[in-house]
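Only one chain is included here, represented as structure tokens and corresponding to the form predicted on its own.
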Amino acid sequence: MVDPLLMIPGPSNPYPEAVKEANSRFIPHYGEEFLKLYWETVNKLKRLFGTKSDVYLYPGQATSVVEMILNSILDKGDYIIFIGRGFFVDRFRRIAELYGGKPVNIASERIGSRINVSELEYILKSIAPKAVFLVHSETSTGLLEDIDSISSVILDNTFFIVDAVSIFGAIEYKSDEWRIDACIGYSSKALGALPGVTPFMLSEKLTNYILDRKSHKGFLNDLKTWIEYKDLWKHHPYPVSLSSPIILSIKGAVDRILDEGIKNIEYRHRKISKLSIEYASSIGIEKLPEDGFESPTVTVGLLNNNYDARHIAEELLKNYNIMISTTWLIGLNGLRIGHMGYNAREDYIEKTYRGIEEIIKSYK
């Protein structure tokens, strides 16, 4: 059996190094060999995420990162404002009700397009909420938001968390100019290793503040734990086994990722994105985003009513063996293409949409 074609908003088809680097051997998640690999990891990681504060390799799904990070700093009541619509904003937003905070959310009333800064700031100064969280790209809507001009009103005493799961490798991150408290990245999007693992790192501020608080609010639902254990256990500095493989396999993303340049990277991608959209406009899917707020890793794009998504990406996996996701998690009729990682490639870009210019043209 051939794998599909994974031209969706993640998980991305591997680079082949981290296929090669996964492969090449399996040791224990402790011991020598395997300190090695984690330290030599993290310290990779850190020129991806572009600060100099600490890293974690969380055995899991982004979402309970975002939920540990969540429990972590909110105390009943605690404000916290979230940016932007979507599926992913939508659904952390539950997740800090859950927890007892007061979210507030600052979106544009169209869908793909991006806040309005100043607006923030207002709403910051007037109610000093304990964090602000940023969805950096919200694969269900194409949109990237402009995390430079909202990173500069940031108050000093507000915590900044941000979601950059399905663009980090992808892009230039600047953890540390940007004022990032907390960045959840992932291991299987566009950083193009295998799932199954979270990175992310915590910044001095946030990391102290956790630090200082009295007592745990969980075990493994607890950066607390998380960091602590760094230091508690110098033979294994995190609180639960880790996975070889999937260790192994980021490190060969990364070396990838370094070796062509993260600036070649970004170049790379939005070269992509560029192709991508001009390949949807030419047979009719409409942009969703806003003119140059368009995500590097992910096209989303809505058909008119002739047209049905999800039967086009049925037909695009049953005879082209290429995967593709719809907009059905906001409700409208049109597409998400993924172009992230090892899949951000001029003739997976040709293959692809030549299949779906194809079926649609077989509705005639």
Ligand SMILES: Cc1ncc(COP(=O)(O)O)c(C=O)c1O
Given for the second form:
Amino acid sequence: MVDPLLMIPGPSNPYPEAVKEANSRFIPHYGEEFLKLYWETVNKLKRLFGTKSDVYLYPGQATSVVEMILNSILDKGDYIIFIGRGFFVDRFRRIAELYGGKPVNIASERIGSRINVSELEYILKSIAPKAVFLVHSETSTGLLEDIDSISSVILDNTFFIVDAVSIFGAIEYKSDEWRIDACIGYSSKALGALPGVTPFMLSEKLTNYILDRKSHKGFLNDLKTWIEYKDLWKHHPYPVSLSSPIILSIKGAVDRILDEGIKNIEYRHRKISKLSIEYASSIGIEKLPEDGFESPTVTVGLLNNNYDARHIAEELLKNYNIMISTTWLIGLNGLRIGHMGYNAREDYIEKTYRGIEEIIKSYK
Ligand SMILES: Cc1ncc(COP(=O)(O)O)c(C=O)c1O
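Structure of the form predicted in complex with this ligand (previous: the form predicted on its own):
Next comes the full complex, this chain leading.
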């Protein structure tokens, strides 16, 4: 059986360079060779995050890192603003509540549109929250929020946390310029490596805030542990074991991205996103996100009620061996088509929409 083509919003098919690197050696997560690989990878990831601050590699899923950040920052009763609408914003808002935070949601007028930044600015000044949380590319709706405008109104004493999970590796990231305090990526979405590791960056401001805290708020689930171990064990600057094959794959993917050039990578993703929207529109699928703010990594489009999104996705897999997703997470009748990392390619997009078109025609 041939593996399906993964035109889903992650995981994506890894870059061949990532797979090659992962298969090249098997080494433990410490020792001279691993440390060299680790620091080289971390330093290259800093370029992708657009930061001079520290970057960490967490051996687990992105949600664990978000949970750790919320646990580390929030004290009981702290306000935290969650920007926008969608599945992931809702999930993280609920997690903030579990850690004693008081989430305030600034919702957009409709699913798929940007928030009103003046409203954010007004509420920021009224409640002076501990943090603002932004899902930059909301994978459930296909919206890429307007991070430039949002970052311009964040207050100096508010932490700015950004979930870049489904966009990291696809565009030129500017964590320092956008004054981000914590930015969360992922290994197997646009970064194009193997799944299972979450790279994240922390600003100096947030690092100092955490270090100034007297006690820990857990062990693995507290940023303080990760920050302290960076200097505590020089031969093992992380508190637990790491997966060397995945980190090798990240190195392979990052080298590939830097070779292609970050600006070229962004151009390729934006071009493919435009093409995807054009194909969708040509077969009657209406894109959900607002004009000019479509995520370069995922197209979310709604179907008219003559068609059943889940049926189309099942048929595409069965007859064309192409996997796509649906908008089930937000309860709409639509498709979610991922085009990230290695899979941001014209031939893959064309093949995917040709299949969808045939299935739609077979309805008639
Ligand atoms: C925007 C966004 N945030 C967070 C997550 C959660 O990632 P994980 O499953 O690695 O916890 C996802 C997963 O698709 C995502 O798309």
